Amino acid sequence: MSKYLLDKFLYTVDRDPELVERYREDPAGTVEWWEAEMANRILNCASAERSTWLEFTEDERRALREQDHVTLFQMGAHPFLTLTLFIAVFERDHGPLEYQKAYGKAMEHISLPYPDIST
């Protein structure tokens, strides 16, 4: 499992409005495309600079495909990154702050100590 790769997915998708829409409409296809095309790209470097070894586990792929922020948090994904991306994806379907409240309510069963979110 790579918390770094989960956070990188959440970060890069959230910062690209076209990827946000793509992830909203086709989460499975977006995860598959991103892993093949973006996972090994080194951010803020020439596009030819790439790594070769990063990939999601099947559990990570499933959580991302299902847009399951609770499971992602339990895996160690940073909650700020899941919250900001999922606000961009889902907030328009809800009234003011409804999505944020539902996000928190879905995680209220998680108690201390929280999962380690350091990368």
Contents of the next structure:
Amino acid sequence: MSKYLLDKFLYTVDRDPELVERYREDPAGTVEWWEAEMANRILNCASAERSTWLEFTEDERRALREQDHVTLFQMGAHPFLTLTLFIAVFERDHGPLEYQKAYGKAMEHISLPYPDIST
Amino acid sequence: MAELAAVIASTHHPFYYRASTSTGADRPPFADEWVAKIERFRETLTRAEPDVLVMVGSDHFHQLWLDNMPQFLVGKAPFFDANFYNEEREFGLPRMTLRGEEDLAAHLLRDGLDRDFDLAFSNELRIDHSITCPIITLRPQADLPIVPVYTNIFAPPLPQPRRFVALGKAIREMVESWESDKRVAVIGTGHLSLELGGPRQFGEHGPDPEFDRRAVEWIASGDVEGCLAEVSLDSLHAPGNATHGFMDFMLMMGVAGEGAKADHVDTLDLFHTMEAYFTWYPNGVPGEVVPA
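Based on the form predicted on its own presented above, generate the structure block for the form predicted in complex with its partner chain.
Let us now look at the entire complex, which starts with that chain.
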């Protein structure tokens, strides 16, 4: 399991307006494209250089495809990254703070200690 | 030598800008009280007549990323552009450009390294709302040069709380040993109890009002040792999953000094999180005559 790669997906999609829309419209296609094209791009490095070893597990792919924030939390994805991206994707369909409250409510069965988010 | 004109610690609430500028039906019911408290807080900086601002904050996965993550970083550049697309999108924050004070940044880096803080540096740093929120609240004209100091409260493994306090103490000594006639304010922002992306987020109050009460007491009374005795990297998970941002308040307690009572203390209980504002004047309240 790679918390780092989950975080990298959330981070790169959240920071690109086109990718936010693409992930909203076509989550499965975006996850597939991202893993093929972006997962091994080293962000703080010259663009020609790539890593060779980063890939999702099937469970991680499914959680991202299904936009399942509860499972992402339980996998140890960084909660700030998940929250920020999911607000960008879903808040527009809800009234003020309605989405944020429902997001927390869906996790009310989770108690301390929370999953470790260290990468 | 430079003079430490004020030490200021604050929460950084990214919704303040939108709440304070909205009108009519869009204006939240708590906006007027919030603005009044911020204006009183702003006056505490204005009175200190600073020339330069050292701004302590934390990048929220904007420029700093997990493939190259510094624990403590000083920005040394002539300018700092500010705020990012996702902060514009979520909080309505404006784009800004602030001037940098490179001579003080160079001094903090050299002196900090010589004091065994292995500080990272950046010569091209785009700063985020942890620094622009206090600019908006405390110095909205954004006219003073800054030295950004970023801490990692966000991407574990994190430094220990005592290192935040120690760096705060060192920043004070380094500011006061800077060969300059400038007046420097050190401003740092963090959080009290806070939950982001977890089951306790966006409640009626912050996730742990009792922690907030104790935290305000530690800060206001300068109880550095009491705070260090109670707070650990593990303990900070309990009040809320983003409460490690409290370590930036601990850094500012280090700047203010053990036993230093704050000259200005204010709080505002909002949904989701409590706001808290503190100002210390290390060399006396400006304009106040000390009785003989």
